[in-house]
Structures are given as C-alpha cells and as structure tokens.
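Below, in structure tokens: the form predicted alone, a single chain.
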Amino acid sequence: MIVVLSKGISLHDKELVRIYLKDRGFSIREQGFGEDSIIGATGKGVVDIRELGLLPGVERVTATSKPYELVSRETQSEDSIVTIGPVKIGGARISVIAGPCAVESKEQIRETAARVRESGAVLLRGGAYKPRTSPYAFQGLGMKGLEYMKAAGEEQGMPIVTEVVSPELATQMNDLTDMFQIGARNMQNFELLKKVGSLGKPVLLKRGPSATIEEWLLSAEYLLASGTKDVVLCERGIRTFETYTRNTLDISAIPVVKGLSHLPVIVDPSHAVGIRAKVAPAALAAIAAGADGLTVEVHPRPDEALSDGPQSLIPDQFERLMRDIEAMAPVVGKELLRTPRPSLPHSAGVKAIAAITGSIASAVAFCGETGAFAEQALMRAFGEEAPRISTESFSGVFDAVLDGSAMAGVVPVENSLAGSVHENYELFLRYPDIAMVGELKLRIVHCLIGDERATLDSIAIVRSHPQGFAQCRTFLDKHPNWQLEPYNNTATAVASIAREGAIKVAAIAGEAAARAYGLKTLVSGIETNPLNYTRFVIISRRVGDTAPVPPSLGSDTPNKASFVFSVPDKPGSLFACLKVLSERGINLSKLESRPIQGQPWRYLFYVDVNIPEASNVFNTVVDELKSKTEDFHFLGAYRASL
C-alpha cells in the first residue's frame, strides 16, 4: 500500500500517519518518487483505506495489486531516472557501461577505460571481487583492484560500477564505488540486498539465471525498501535447455518489466550470449526492444584475459557497436548519452562558458511550447531536467543565446521529407556571432490530438505547423472536409485546444504534447512516411573563431562542419570550390543552393562536410575556399549524429 503525502504536510501530521500505520501492523518506509513524498506500508496489517485517506496531510492512498509495491508502476507512473554523477540512466537516453570482466592490473584497467571512454561509454565496469564457479579460478584483486578502477574512472571522468559479494565487503567498498552491482548469483541474497540498500547508493541488479520476472522485481523491492532510491535492473540471460550460447537472452523481459515497473532496464549481452561475435547483434536487439542501456565487457587483449575472455569485445569492435547504437537511437526515440570529459566537468563548464560569453545562464532555448519536438530534442541533448526557455520564434532562440539569457539553443535545420528549414539557415547569416556546436536527429511521429470528448467524427478543424500538414498529407486526404489552420508550432496548436476546450478541433503534433496538455491521442503514427526525421543543431555564442561546447554535450572532437558561401559569376567557379574538397579528400555530405535575396540569379551554397582526423588539412581547405568564394560564412564544427 502506498500513502502519498501532501506537499505541505507538517512533521507532526507525518508522524501521526506513521504511528497510525505501525499500530495496525505495517512496516513502513518513507520514500521520494519524483515530486511526491510517499510512505510505503508493507506487511500483513489491516486498515480502512477510506479512514487512512482522511488523515491530515494524506493526499491519496493506493493499494497496489502487485507484491512489489515500491517497484510497481502503480506506485509511480513516470519512468524513474537513476543518476550516478554526470550519468543518467533511463528516460530518453541510452547509457552504455563498459569495461573488463575483472580488474587484472593498474595498466589493464587504465588502458581499457581510455579506450571505452573514447568510443562513448559513460560508466566504467570491472570486477574487484569475482564469484567464480571454480574455487581455483581468478577471484579478483580485491580492494587493490577497486582502487585501480576508481583511479582509472576519475582519470577519464567515468563513475564506476563493481560487484559486491557480501554484506561485510559492502561497507568496505562504499567509499570507492559509485554504483554497486548485485550479480546474478546474489540476486536473492536478501541479507546482501538489505545491506546494500541501506547504504543509499545506486544499485545495478542483475537477474538470476533461473529467476522469474516477479522474483527479480521482488529483489529490487528489497533494495528500495532498505533505503536506496536508485535501482537499475539488468537482464543478462536466463538458463534454458539451449546450449549454443552461454545463456538465453530474454528479450521479451524488457518490454514486460518496463510495463510492470518504473525502474530503468539495461541489458548485459556479454553474459547473455558468451560469444564475442554474438554480442553486438544481441546488444542492438536489446536497444530495439526498448532497453535504457547496455553493460558490455571490453578487454584490450581478450585472449590474455583472466576471466570471460571469449565474450569480451576488443576495443575496435566496441567502437563499431557504439556507432551502430548511435545510428539506431533516433529510430527508437532516444539519444546516445555522452558526458563531459574530466577537464570540463558540468559546473566548471558552465562557469567557463559564462566567463568567455558573459552569460551566467544555464538554460537552453527552444522555439514553441511545452511538448514541442524542439523541446524533445533539447531533452535528448541536455537531459529532462535541463532548465529551458521557450520562445515564440526561431529568431527568439538566437536572441536568447546572443544576449546571454540562454547558454545554448536548439533549432531545426533539416527534415528528411520536407528538406531544409531555410529560415534558420538565414538566421545564421543574420547572427554571425552564433555558431553550430552540436547536432542530433529526432524521429518525428505525428499524432492526431484532441479533447478527451473528441472523436474522428466530431473533428471539423485541424491545426498544425505547415510542415506537419505536408508530412501527413495521405492521412489528411482521407478527410477532405477538415479545415486546416496553420500554426507556427505543433505544440502551440495543441496548447490552443487545451485552452479553448474545443471538441471539434484537433491538432497534429507529437505524443509528448498530448501528455503535456492532458489531451487524448486520437490516432498515432499518421505521417505519410515513417522514415521521418528532423535534424536539430545546438547553437552557442561564438568566441573568436569558435564557440564553446555546452558541457552537457561532452567534448568529443568535431567530425563535421557547415558553411555557406557564394561564388563569382564566372565559368567553373563552383567547380573550383568542389575541386578543393575533392583533392584534399574531404567528403561532401550536403550541397544545396538558395537564391540571394535582393540579388536575382545569384545563389548561396549551403555545404556540410566531414572533418578529417588531420585538423591541419581541414584548416588549409577552409583557407583555400575563402580565397575562391565570396561571402564565406563558417557556421560551426561539431560532432555528427548518425
């Protein structure tokens, strides 16, 4: 049973609720979930729920239908997000944990940490204590190994997660680890669960090889009931009659558990399959099924590994896997999480940007209202908790970044179906002090949204951005009697229905907008082409020839650049520019022409190129292009989003 307390409850009233429950035979645990403060009442006590609901300070009482109450989605409908330092697991991000099965030496863990960090891992894993089937197998380096891993993690700006095998060791390890792992063999070691839970740190809970989903969730209940608020569930395969792989990866458990529980779910494909060549396919399948992340074993020399070498990826394989995950992420509506390097931690990064731009803001600006696709892109890049500023126009985003009221901004520049957003490209020319510093691609799934009382038959008017209409043309053609009303933003169209309480009006927007305004999704997925993506860029104020990268985006080396130029009105002038790129081995990924306003029959060329590893080559190319073009504008260099 869950008792949700009023936000303004006094300490006296809270104590009365606790006494009331204890006197009736319940064990109680106070817990915070999101914005709610709750008391979980467990045990065989008996109470009149209506009487309990009338106590001062009680907002509502929920009797859950599941034996795992704190874990249940009945207790908390919104997904939990677990925070470990700069890393967040859950929500709209894919977080990847990587490292060796066991810490074997200081050099081995340092090398592995550097390699997986470079590829995009955000948490470092490794075993200091290894429970092994054979008493003669390598058991780990103990506390010395944990010290090595902690140092390697700090060097790379990565929190660490390591397995704890006994209640006694939990206390010793507490100051050196950022996240405890409960291994599959210990999933039902209840004394260990209670001890680790009481320490209050985040916990990664692996599913036992023979455990049912309910048993797994009840083990998570032990952790939450004992004190920790942050638990991540890890599916790592179960034991079946199949022998071709080490275990059988239960892919179906991912959507099942995410329906039953609000806790994040990640997958360990290494232990699931036990064969190096099978790890990447299993990992991608887990992401496609909705996993919030992965934990992958990586070793620089697997053939020399002291444990689990056959299932450990070499760093190059891990790099390819990360690129594949980055490419898949927009398809499942997520973004691969990247975190700042240790040289630029989040708070220091904000201060650094403030010092050179004159801004003291940490907010990010976007165009539209709550629920807009641009806001979804913002949350993918900066996290759900990022402070934000909404503007009524794209130029308002540029203004907010320029005047320092926003640290950064998010604007769309291209749609896979409708093409470039020329208004924003023109804004880059009007705001030369603004530069592109990042990009991401968001899959656009359009829904028809209306009042709770609305039906398809009652709709007479549909509101949306003109591009929304264009992207849903096939669906709209089936309803020729509907009147289309253009709005400057899809979320604004949804907000107008909520304000008016209109029954005969619907809007085309994303499902997030429907949730934000308490409206109903009448039809989902109405876009004509499901391969509908919008490319957003992150903008920041330019300082000299560059712009500081917002700390939430990490500090990966840019591999893509955008610029705009015109060419002299003479034969071969554009060819000369393209020849410069070709001869220097620069890949051209976009070339688009647009008329120059006020200059008939003259054009600007919008160009995206890939930056080679040798930055001096690229700098030479830019200098050559400037000498062969007119009105050359360097829009920015950033890390490409696949």
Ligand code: PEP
Second form
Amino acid sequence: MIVVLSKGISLHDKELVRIYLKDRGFSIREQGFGEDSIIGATGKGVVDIRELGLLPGVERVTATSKPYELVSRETQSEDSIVTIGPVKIGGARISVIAGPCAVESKEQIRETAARVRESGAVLLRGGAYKPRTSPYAFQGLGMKGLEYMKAAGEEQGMPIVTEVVSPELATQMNDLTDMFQIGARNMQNFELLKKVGSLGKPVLLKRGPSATIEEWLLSAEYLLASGTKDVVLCERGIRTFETYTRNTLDISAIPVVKGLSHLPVIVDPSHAVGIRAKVAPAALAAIAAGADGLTVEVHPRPDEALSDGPQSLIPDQFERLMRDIEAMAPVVGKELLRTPRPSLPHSAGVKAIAAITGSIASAVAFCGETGAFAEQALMRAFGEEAPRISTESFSGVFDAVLDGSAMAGVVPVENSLAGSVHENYELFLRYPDIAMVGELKLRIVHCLIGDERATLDSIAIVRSHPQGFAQCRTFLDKHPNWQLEPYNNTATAVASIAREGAIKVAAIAGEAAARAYGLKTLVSGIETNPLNYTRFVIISRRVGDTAPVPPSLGSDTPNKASFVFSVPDKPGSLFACLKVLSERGINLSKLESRPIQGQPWRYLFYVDVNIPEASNVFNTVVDELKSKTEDFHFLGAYRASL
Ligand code: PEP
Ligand code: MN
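With the form predicted alone in hand, show me what the form predicted together with this ligand looks like.
Shown next: the complete complex, the earlier chain at its head.
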C-alpha cells in the first residue's frame, strides 16, 4: 500500500500517519518519489483505506496487489524514463549500450568506445571489477580500469555504466561512474542494493540467472526504497535445462515486466546466448518484443579478449546490428536514440592553432556548400559554432589558409572505398607553406534526399557527386530507370533540389544536407558498404622549417606523420627507405605510388607512419630518409584519429 502525503504536511501529522500504520501491523518506509513524498506500507496489517485517507496531510492512498510497490505499474501508470546525462532510457526510444566485457587497457577501451560510438551506441559499458566464476580468471583492472573507461567515455561523449560488486567499492567508484550495474550474481545481495540505491545514481539491475520475475522486481524495489529514482531492468538469460546456449533468453519476460512495472527494460543478448553468431538475432527479437534498449559486448579483437571473447561482437557486426535495429524501430513505434558527439570547443581549437601560427583570423575553410561532409568534419573538429568560409575548390581552402583569411582548413585526403584524393596530395606539394596538423575520420552515410512530396515512384532523376553514385551502386541498380546527373559536390546537388522543388528529382548526400535545405530523407544508409569512411586532415600555415606541433585535437603529442618523396631510379632505392623505417621500429600505415606529372614513368610515394613515443628517434628517421630520397616533403605530424 502506498500513502502519498500532501506537499506541506507537518512533521506532527506525518508522525501520526506513521503511528496509525504501525499500530495496525504494517512495516513502513518513507521516501521521496518523483515530486511526491510517500510512505510505503507492507505486511499483513489491516486498515480501513477510507479512514486512512481522511488523516490530516494524507493526499491519497493506493492499495497494491503486489509485494512490490514502488516499481509497480499500479503505483505509477506511465513509463519511467531514466536519464543518464544526455542519454534517456524508456519511452518511445531504443537506447543501446555497448563496450567490452572487461576494460583490459587504456587503448582497448578507447578503441572500442570509438567504434561503438561511430555505430550509434550512446552509453559505454565495461567491467573494471569482474565477478568471475573461477577465482583464477581475469578479475578486472579495478579503479585504474574505471579511470580508463571514464576518459574513453568523455572522449566520445558517452556516459559509462560499470558493475559494482561490493558496498565499499560503490562509495569508491561513485565519482567515476555515471550508472552502476548490479550483476546477475549480485541481484539478491541486499546490502549491496541498499548501498547502491542510497547513492542516488541510475542503476542497471541484471536479472539473476535463477531469479523469478517477482524476485527481480523485489530487488528493484530495494533500490527505489533506498533512494535512487532511476532503475533500468536488464534481462540477461536464465538458467534452464537447455545447454546449447550459455543461458536461455527469456523473451516473454519483456512484455510481462513491462505490464507489471513502469521501469524501463533492456536486454543483454551477449550473456543470454553466449555465442557471437546468435547475439544479433536475439537482440532483434528483444527489440521486437518491446525492449527499451540493449547492452551488447563488443571487442575490437575478440580472440584476444581476456573475458567473454566468444560472445563479443566484432565492431563490424555491431554496426550491422545497429542498422537492423534502426530499420526495425519504426515497426515497434520507436526510434533509435542518438546523442550528439562532442566536438572540440571552437575557442580551444582556435587557440591551439593561433598559438602555433600567430594567426588572428578565426574562421575555418572547407570546400563545398552547407551540409557537405567536409563541413561535418569541420564542426566535429572545431565545434558547431565555428565561423567558416566555404570555397568552390580545394585550392580555395589552401589559398584561404595561406593568405590568412582562414586560420585553418579541412580537406579530405582519403576515402576507405575510393582511395586517396590525389588533388589534395598534389596541392600539398604546390603549397609547401601549408602543413597537416590534425586528422579526423568521418563515417559517410549516404541518403536519398528529395522534396517533401517526393516518393520512390515519383523520382526519375538522381543527382550527386560521382563518388556518391559509385558508393551507392547496389541501391541504384535496383532502379535502372533513374537518370543520373553528376554534380560537383553532394551538398550542391541537394541545394539544386531545394531551389527547384521538383518531385521527380532526388539527390544522394548526407543527412545533414537534407536538414540544411529542409528536404526529406527518403531512404537512409544506401551506400553499398557501410564501412565507408573519409579521412580529413586539418591544415594550417607552416611555421619555420620544422613541422608545427599539432593543436591538441584529441590529445597531447603527435603520433602520426605523413610525407611524400621520390627515390633515385636505381635498384634498391625504395627498399633502402623502408629499411630505415624497419630498423628503427617505425610502423608504416600507408604506402602508395603516384605518377609524377610531366615526368612519365617516374613516381611519388605517399607515406603515413606512426611516430614512436621517443620522438628523438623519429627526427633521426626523417633525416635518414631525406638523405635516401630525392624530393622529400614533410606534410605534417599530428594526432591520429581513431
Ligand atoms: C556483465 O555484464 O559484464 C556481466 C558479468 O553480466 P551478468 O552479471 O549478466 O553475468
Ligand atoms: Mn561479460
């Protein structure tokens, strides 16, 4: 039974209500619940509800038929929405949590966070304290692991959720975590529930492998009764006679719990099935059954994982799963939740570059129109508010940076499907005073964009950059009657439709271009291969002879460098250069040869390398390379984008 007290109830009247209930055999617990202050009364007491309702300071009395009250739909009919920073769970959205089973190293969690974020995960998961069945198995990195995870989450704009295994650790971990996870093995660790509930943070409560739904809801009741308002339930498979899968995913628990409780329910398909190939179908089934989200284990190299490798998805599988969820969401009346990704505050980027170049301009230049992918990259690096100059050609970007009207520029140098953007490599050679100072990789998702009234049937003409057509070949092949019209830039193609307002013309471009011109996205994600990335570099004026220290786009010291050179036309000359890298332990991440214009059958090599931590080694390497090459251009040193 729940007694809701009036807002202004006096201490005296409250005490009278307590005494009234206790005298009639109830155990009571008082707490705030949303806006209200309530008293939950449990036990076998007998009371006249009308009489209780007439006591001074009592607003209303709700009798519940269940042993749990605060979690019950009888107490609150509308869905609870749990908020963790920018993330919401519950209501008409699907929120996806992803990350490794355990944090294994700073690099592993950073890399995983970047990959799952790119695919649309909004919360980062990872165990720092792992309750393992065997005492000899990896137990987690502890507080160090939590620090790594927090930093990785901040870098990607993702709050973090991590398992807490004891009341003492809950206090220690409180400042570093955004949401606590109570693991399946601890679902009925009541001291832990009370402690974690009292900290007031959102909690993800896993269902115990042998717990009934009622026991699970009673554990959630402990959390709410101890003080937190935000609990998300997580079905992660229960123990049955079936041994093929690690556990048995109780799909029917989703609609059952949603009927019994107002709390959001998500599903962990990874621990439920325990087999990588079965995770995605189980995840989709959970969404179809009404789950408010998922928590999925993802590892960049599952074969090397220290725990739960066999059930961890590789990032590409997770990417595909997210696309399937996005396609399925409207069927269940929901939308996949996306949260904004962090960008460097403009002022920080400007200051960093201005400190190097002494530039007083604050604008950043890009080639194309509003909504172009280069503008997306620019906003990611310098902030949405960054003042910008758009140019009609790539050389326009170099000119703006050189003449000082822009303090930096953003140009594409490589696409993962189409290869290098040679025009820009050639511009670096023509503009020796311009250097690469930062790098950024942008996922390219193409959409079919048209007028509000356009449909797939009304379209006869499609406009885009030839790259847009090439990257959406499979989709376009399904519409052989469409006439393709090439444009200079994908955003320019979209702008032309906005001007003409015709329903028979559509464009292939990014979602941002549709938004910029108020047009409709008819189909999203039409690129043939979803692993479609473009590498942009940030350019600024070179200072002195040496490569400029890059602005802290990401962090600290440069770890990647690019250069272009040619080699003498004699046996072993390229080998001699590669030998320098090999002997100094320098990793070569790109090597490409290109014809030199005006010199038939002579070639330039485009090279990217990783810079080792001891940078004095690197300076020696550069000197050695200069002595073995003919035309050496150091394009810049910068922080590699993940
Ligand atoms: C986990 O999510 O890392 C975990 C250990 O899950 P469970 O408690 O469901 O076994
Ligand atoms: Mn795990």
